[in-house]
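Heads up, the chain below is alone and in the form predicted alone; it's given as structure tokens.
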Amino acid sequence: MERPKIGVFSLTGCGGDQLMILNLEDVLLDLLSYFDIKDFQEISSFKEDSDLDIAFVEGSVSTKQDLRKLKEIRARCKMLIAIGNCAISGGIQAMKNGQMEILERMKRVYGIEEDIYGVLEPKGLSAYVKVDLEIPGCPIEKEETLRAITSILHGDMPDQFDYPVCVECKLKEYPCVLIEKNLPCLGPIIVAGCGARCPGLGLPCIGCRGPIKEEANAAAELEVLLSKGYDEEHIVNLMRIFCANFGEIKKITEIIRRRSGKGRQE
């Protein structure tokens, strides 16, 4: 059988999700032998501009160049897989979305008025093109990625997590850091799949895998943390680190900013 042709690409991001694929050391060579690799920057400078069966894309769309590249990739591939929080929802670089105009951010950072970088408000891939599968995380989990790739090789779409980190805490019998330590844990609204790594170390979940699609109740999470004595602005900023483009968190942010009289900085 002809091997599936794949490409692994990066937009605005740190490259960590590509590195996690490379960190599949024990099975990497065997795994890659099942594919015909046409483009994988972290492995080789070799590139072949051919059609692809599968494209893995990390990083957010944060510039016009990113957007052009993404559309070219989508046109080349049969299946597009968003890997990592940046590619799914915009990532950390989106945390100021809706709070400050993108050109104002550029002015504060680079001290220039003109847009010489072609900047866009950071968003995930699905804001612009059809995405066939999402693998969450910052960075992605090796085991979850391996399961997804193996399923695709067998012609199936992988199962995806649809429950919160809290479930994994219970399954592993970890003490609840929200209840027992009074820490600002986002586990109730964040999608599972990490094995509750941070709560297992006695640390609060900070939301790096993003919210549970269509189910995360950010308003209820806000009320719980307010009852624990945390400041409203602190809670919302915590939620926005990885989830600023999530609809309900965007609404909560806007309500609080209007109430405080801050509004969106122009």
Given for the second form:
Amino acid sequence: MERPKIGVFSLTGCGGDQLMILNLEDVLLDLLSYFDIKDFQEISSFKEDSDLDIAFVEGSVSTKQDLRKLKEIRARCKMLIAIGNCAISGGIQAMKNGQMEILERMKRVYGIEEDIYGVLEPKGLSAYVKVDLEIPGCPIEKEETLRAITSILHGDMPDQFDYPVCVECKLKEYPCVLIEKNLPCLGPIIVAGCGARCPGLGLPCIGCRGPIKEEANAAAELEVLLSKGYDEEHIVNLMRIFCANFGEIKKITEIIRRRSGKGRQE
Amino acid sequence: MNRERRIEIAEITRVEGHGRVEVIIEGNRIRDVKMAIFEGPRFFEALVEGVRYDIVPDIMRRICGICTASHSLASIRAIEKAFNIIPTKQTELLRDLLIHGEVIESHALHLFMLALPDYLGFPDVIRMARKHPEMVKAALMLKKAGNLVHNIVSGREVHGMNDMIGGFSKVPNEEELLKIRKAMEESKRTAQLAVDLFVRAGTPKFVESENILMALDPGEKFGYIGDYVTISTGDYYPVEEYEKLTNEKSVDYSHARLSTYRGSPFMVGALSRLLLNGKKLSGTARELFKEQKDLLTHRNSLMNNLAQSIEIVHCVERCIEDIDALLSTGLVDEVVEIEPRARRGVGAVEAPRGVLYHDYTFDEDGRVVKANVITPTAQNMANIEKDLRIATQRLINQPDEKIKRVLEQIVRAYDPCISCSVHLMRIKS
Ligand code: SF4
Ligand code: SF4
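Can I get the form predicted together with its partner chain as well, since the one above is the form predicted alone?
Once more the chain from above appears, this time first in line as the rest of the complex follows.
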């Protein structure tokens, strides 16, 4: 069989997901040898503008240039895989979406008004093009990624987690940080697959793998955290770190903003 | 008539992030040298505005995947300074271990996987591995040893969560620390191999020129955490005054606004650290530093590679030393009270690529009012452009392809991390 032709690309992000692939030190050289790598700017000066069987894309679409690049990649690949939260939903840089205009962010950080970057409100790839597979995480889990790549090499689509971090945490018999330490844990609405890393360390889940798409009940989570005495503003900030482009959470932000707006009028 | 000649590297490869180099030559004169960044901006300082202190490090460590623990520690230290929290001895040792592990991982990645192919004539490490499989495997094991520190101390290789304001959520146990110790013992040989390789590879002299060096003063022993900045001019500043040092200015040879110190470009990173603080090294690293003294000149920024390799040797030995110190006293769980204050704090660390500053101002509830982050790559940018200009001038009669190769090698020697520098750079192209 011919080796699949692949490319690994990054849009706007931190490089952490590509790095997680390189962190597969034990198997890296073997793994890479299964592929015919046509483009991997971070580690190679070799580049060939050929069609690709698979493109791995990290990072969000945050500039017009990102968007152009994404469309080019989509046009040349058969399968497009979004790696990491930035590529799936815009990631951490989407945190203030809908709260602070992107040009306002630029003005605050750079003190300039002219849009020299051609900035766009950060979004995931699927807001613009068809995405065939999403590997969640900030960063991606390397074992999960390896499993996904192996499945694809065998011609299958990998299984995806459809239950929350909370379930994983219970399976591991970690003490619940929400109940026992009163910490604002997002485990109930975040997709599993990390082995409940944070609760395992006695920390609350901050949601780096993103929400379980159809099922996350963000409103119920909000009520639970409010009952624990956390203020709304903090909870919303927390939920927005990784999930700001997610419908349910957008809705909640809106409700709270309206409510607190009313509060001021009274 | 003077014809305009343009040399362009459309996308620099084997670096973290996206950058472009452009040189415009008129006759025998260089008209313009630009290193432009086209990585998208993420506006981290705006993201944390209004956010409560306890989730600030979780957000800020995501500025960079490679130097995530450095961002984490700079952020945590800034907050601790603002709130007047003094870390315990145990926390200091664990942080020291963490940042030394990060330097190993980052330098091993850069030296073996990104830079060395230049010297051995390969387009990448994959092709290099076909010819030198044992060497590449050893390098990967070295990188893995650095990552093991990330995993055990911070909870994950990239964007760990265990290091937090006041200390660590879960203190590593003896068994885990011994596991790191063993990996470090096994890495000693590979660490020295890197030094040999870069000494033998020889280093071209096409960038030789004066450089101003800047690094944190690590205190008594060589290291990566400090509160004062030392400069090769003899000047010395508390980190709180960093703005005097990273003063962004428009310079006549570039469209970008660049960091300069008293109007001149300066250099941060491994070479600066070794030359400014090398007398504080101990053990094998000290010997190697002395042996290579002649090669390690402040006039040749390409020596940053050799300096990084000596730092790996230092880091491997220091990890063992830190672990022995931790085990000798035993590890205990610690709880730290945190009381927010309406104050400003500046935290700095030496990230693998050089000095990194985080600066926050809080309101009385501990919400961020203002934030500023200055990354090492942003500080190096003016010096990189200076070197690109000098090298181009010296090679001006050479064919474009040769010049391009050299320019790319120069940029790479600084091990730039463009993803995290971007939020500072203001580029017009
Ligand atoms: S998802 Fe996280 S790890 Fe991946 S690029 Fe974005 S910030 Fe980095
Ligand atoms: S517990 Fe939550 S924040 Fe922690 S790694 Fe898992 S998904 Fe990410």
